[in-house]
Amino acid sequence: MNKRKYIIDTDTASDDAVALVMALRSDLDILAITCTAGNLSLAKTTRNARLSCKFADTYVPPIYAGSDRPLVKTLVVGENVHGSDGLGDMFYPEPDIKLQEGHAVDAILEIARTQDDVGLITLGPLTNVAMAILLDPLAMRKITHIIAMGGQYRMTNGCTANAEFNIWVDGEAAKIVLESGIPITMVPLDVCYGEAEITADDRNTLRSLKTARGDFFVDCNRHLLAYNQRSYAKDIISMPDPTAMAVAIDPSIVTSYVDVYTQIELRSSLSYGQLIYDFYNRHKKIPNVRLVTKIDAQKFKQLVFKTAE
């Protein structure tokens, strides 16, 4: 049986790091890791992607640096959430893994042009993917599908009242991707929070494994834990990117979804980056997003624990 092939595009901070380790220890075939600015500056996201490969301790796909800013906006990073190094201010030693020469967008396009049956998993702002679509839309139509961590449809979050961080950082890029014709599965915050959050008991389980990965999963997210305790009085680590990765690794984790035509608001200063879902198909448009509405949270956590062993 052939492994499912993916490119991972990431703005590697603490939860992205867990997602990368999960991917590299799964039966997915990761052809490349492409980095963008988002949670952190590009220099930090590329460093953290290399560190994640070190902790995965399996194989190292080619890792590329990509966009260092959004298409239009000024970059706003999330160091207040993930720490100044993006990994809980653990300041891990410099990894002995090198970046590949060349730009991430060129790497995405080269793979799209030369290989079949390749999907994309996006864990950050969609800048690299949008640039690839703008440069060669025909090649990008060969991408079989995109699994994207992004958006929300009921809840608010710490970015704005209306927009999730990955989409808000580069709404113009999100619009290009939404209108590209590439099938998109969106994993929104609604299914990444609640039962999928990593509790104190879950952290104890990870510690009890007595592995470098189990400790890494907890330690690199310690700033995120403190942020959630301080901001929301919740003793949890939220894991949006690992949730999206779990959907790619084991699609049976998805227990409910809806196919829906989705647009993005870019003009309003109050609602920039908000995804608008036409649940009742009032626009009579073909759905462009498969919106995940429920997951098996326990199956997700078991996958996290298994990865950490």
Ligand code: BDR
Given for the second form:
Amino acid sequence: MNKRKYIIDTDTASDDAVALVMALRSDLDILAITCTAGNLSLAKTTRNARLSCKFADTYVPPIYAGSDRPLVKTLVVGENVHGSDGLGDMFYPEPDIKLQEGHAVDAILEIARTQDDVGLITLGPLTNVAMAILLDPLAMRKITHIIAMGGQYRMTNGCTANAEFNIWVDGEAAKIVLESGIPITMVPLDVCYGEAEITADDRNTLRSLKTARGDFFVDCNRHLLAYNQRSYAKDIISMPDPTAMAVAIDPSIVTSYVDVYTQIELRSSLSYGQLIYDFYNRHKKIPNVRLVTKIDAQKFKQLVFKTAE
Ligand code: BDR
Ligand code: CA
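Now that the form predicted alone has been shown, please provide the structure of the form predicted in complex with the named molecule.
Once more the chain from above appears, this time first in line as the rest of the complex follows.
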């Protein structure tokens, strides 16, 4: 059977890193890793993407640097969440993996133009993808679908009350992607918390494997753990990007979804970046988003543990 082909676009911080390792140790064929600024500056996200490939220890797809800022807004990074290096302030040594020449947006377009049946997994702000759509919308319509970690529909979170970080960092880019006509599966924060949270028991399971990857998954997320303890009094590592990656690797992890026409608020200073879901189909529009509303959290965790072996 042919492997399913994907490009991964990422602002590689600690949960992106786990997701990249999962992808590179799965049955997916990762054609390229394209980096954007988001959680961190572009220099740091590209470094962390290279480091993640090192920890995956399988193959190294071409890794490209892309946008160093959102389309319109000023970049706001998330070092308070993931650490100044984005990997729990572990300050891992420089990996002997090189960045590819050329821009991430050109790389996405080149793959879209020359290959069939390619999907896109996005783990960060949508700047690179929006740029590619603006440059060559027809080529991008060949992308079969986008699986995006982004948004929320019920829960509030620490970014703003109404907007999730990846969408909020570059709302203008998210709007372009939402209106592109490319089928989007959105993995919102709601399904990445609750049963999917990595608890103290889960961290013990990862440590008990006594593997470099098991330790990496826990260590590089130690800043995120401290952030969750401090900010929400929760002893957990949240793993939004690995949850989205798990949906790509094993679509049966999704146990419930709703197809819904989705817009984004960009004008209000209070709710910039909020996704507005037309659950009652008042606009009589064709749904542009498959919103994941429930996952099999145990299956997700088993996949994380198996990857760490
Ligand atoms: C998203 O924001 C980042 O902190 C994570 O990497 C994830 O992509 C969750 O809101
Ligand atoms: Ca991310």
